[in-house]
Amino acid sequence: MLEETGPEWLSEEVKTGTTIIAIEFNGGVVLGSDSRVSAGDSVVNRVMNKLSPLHDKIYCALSGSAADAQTIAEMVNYQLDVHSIEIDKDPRVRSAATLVRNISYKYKEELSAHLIVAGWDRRDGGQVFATLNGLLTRQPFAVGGSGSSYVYGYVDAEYRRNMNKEECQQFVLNTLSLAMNRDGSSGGVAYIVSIDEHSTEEKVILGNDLPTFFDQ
């Protein structure tokens, strides 16, 4: 007898979709994402924010299964905030960075979900951490989601180190505006996050003010 297995539907994987982008500057970083929540070729949140704070200078850029990646990040701020306690001090970038991914190792079987983390601390700087099923690395940028790869050649060819906040700013925000266009699960309006020592910057801009291109 053929054992019952219900609907198709029911045993699928759900197709998530993004764009999340983090980059270094001399003295910060600045992150960004889109909005826009995917479950297959469903959107079931269109103004998401995806950038999700770790502690006051530290944020993390979500993608994956939004449930998956927003209860690492409350793990990750809640054990930050202990940890905070216990030196006496803001904690390191770093440290932020360890924790989410030995949380994403620990349970890479049941989690689905790939956080970008960067900010400022007062021994290093800013900088940008890479965060996958037990990866730890430190880059002077990182794209994730499923419209980065529709935007690897831009960044490659646009890419320059030392550029400053404003130019970071605005190379975070074409990158965001080309995935969206080209990428059906990215989409919405954009979302920046820029972090130095003095100021933790948070801005939003509406679809119809992001930076177009010839073929839009």
Second form
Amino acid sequence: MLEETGPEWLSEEVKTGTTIIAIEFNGGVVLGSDSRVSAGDSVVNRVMNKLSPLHDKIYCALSGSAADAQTIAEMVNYQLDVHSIEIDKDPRVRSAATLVRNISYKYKEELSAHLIVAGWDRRDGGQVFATLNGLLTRQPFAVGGSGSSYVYGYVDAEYRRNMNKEECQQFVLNTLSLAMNRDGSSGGVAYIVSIDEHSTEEKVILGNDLPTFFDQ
Amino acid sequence: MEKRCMDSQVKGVSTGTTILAATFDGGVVIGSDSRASIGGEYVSSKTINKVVQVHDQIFCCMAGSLADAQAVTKAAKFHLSLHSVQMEIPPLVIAAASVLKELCYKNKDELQAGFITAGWDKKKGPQVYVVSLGGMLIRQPVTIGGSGSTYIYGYVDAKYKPNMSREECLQFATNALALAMGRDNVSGGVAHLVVITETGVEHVVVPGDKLPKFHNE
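Other form of same protein, the form predicted in complex with the partner chain, not the form predicted on its own:
Let's see the whole complex now, leading with the same chain.
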């Protein structure tokens, strides 16, 4: 007896199966992500911006289950607003990361999302925090999502301390492009957010403007 | 938790290894790590050489089940030496790769092994061929394999250039192996490299403490 199950994308979980990266430079951070959202084999959104603002100068990058990641980001956005009213100043990046970590850890059995939190604050400048599985760790740079496996070697080899903003943006763009070429769950366009003391700049790099490599 | 698609999980059985081969101007470099592990928990050998010579100027590296790979390479060595006696010339690299491909394809239901074949012959010069799990044969300028290769796809795509010099290619291969060994817990030990050119074959072994170090080490 053949059952009418309908199109796959109605029954498969929607994942952001993705590539995300955040890197710190002297004076700020750069975050980057791809734009593909898949449900099983189908791409249900090819232009999703996975870089979500938590506050004026604090962003997070979403990966894993799309619903879980978005919900965590929205909850932390709300909690951070309340917190910043209470302390009467802009929140620290570490506070935002701690709020994300608290949710990820408390509900670690039910949730499957990994958020990288990055931003700039007056006290410690640019900072990047990884919150995978409920840990909290500050790192010079962090990569995440299914596409990140393919670029661990590249980022290990190419990362140098004390890069400036433009070099960081190029580093993020190269890394995203390489991962999108190899990971079936990453693709589309690249979103880049650069945060420093003076501004928060969002940019989109379209498919044909991405860096290409020797076999393309 | 999110699934990271790694060779060892997808294929089920893996030699837990990193292998690669790359062509440069005038030759090829083929290399591997040297760790053999049981279940990813115990390192049964720190210094195993996974680069096998199948003829004077043709080498291959194996990925997948070690037992299958050894059986197939033994059969291939035999076929190749008979072939070269009958032809009265050294075998072509594509002949070696084809022999491996035939064995993998005909026995695809029983075997779980893939190969990288690299070498030099008079007809086409330096060549690299990859025979995948089901028996597909394809020629590529550079190729990587094994569980550790997942981590260096980005690095290889970015850093490989066609027609590098011998030294550049050797450095590229050493860096790629070192990066993979740094991230994959079932790859490690020393880097075994073989450089094959028209004039001959050179083995290079880079011990663990001489491997290139990167920012986080």
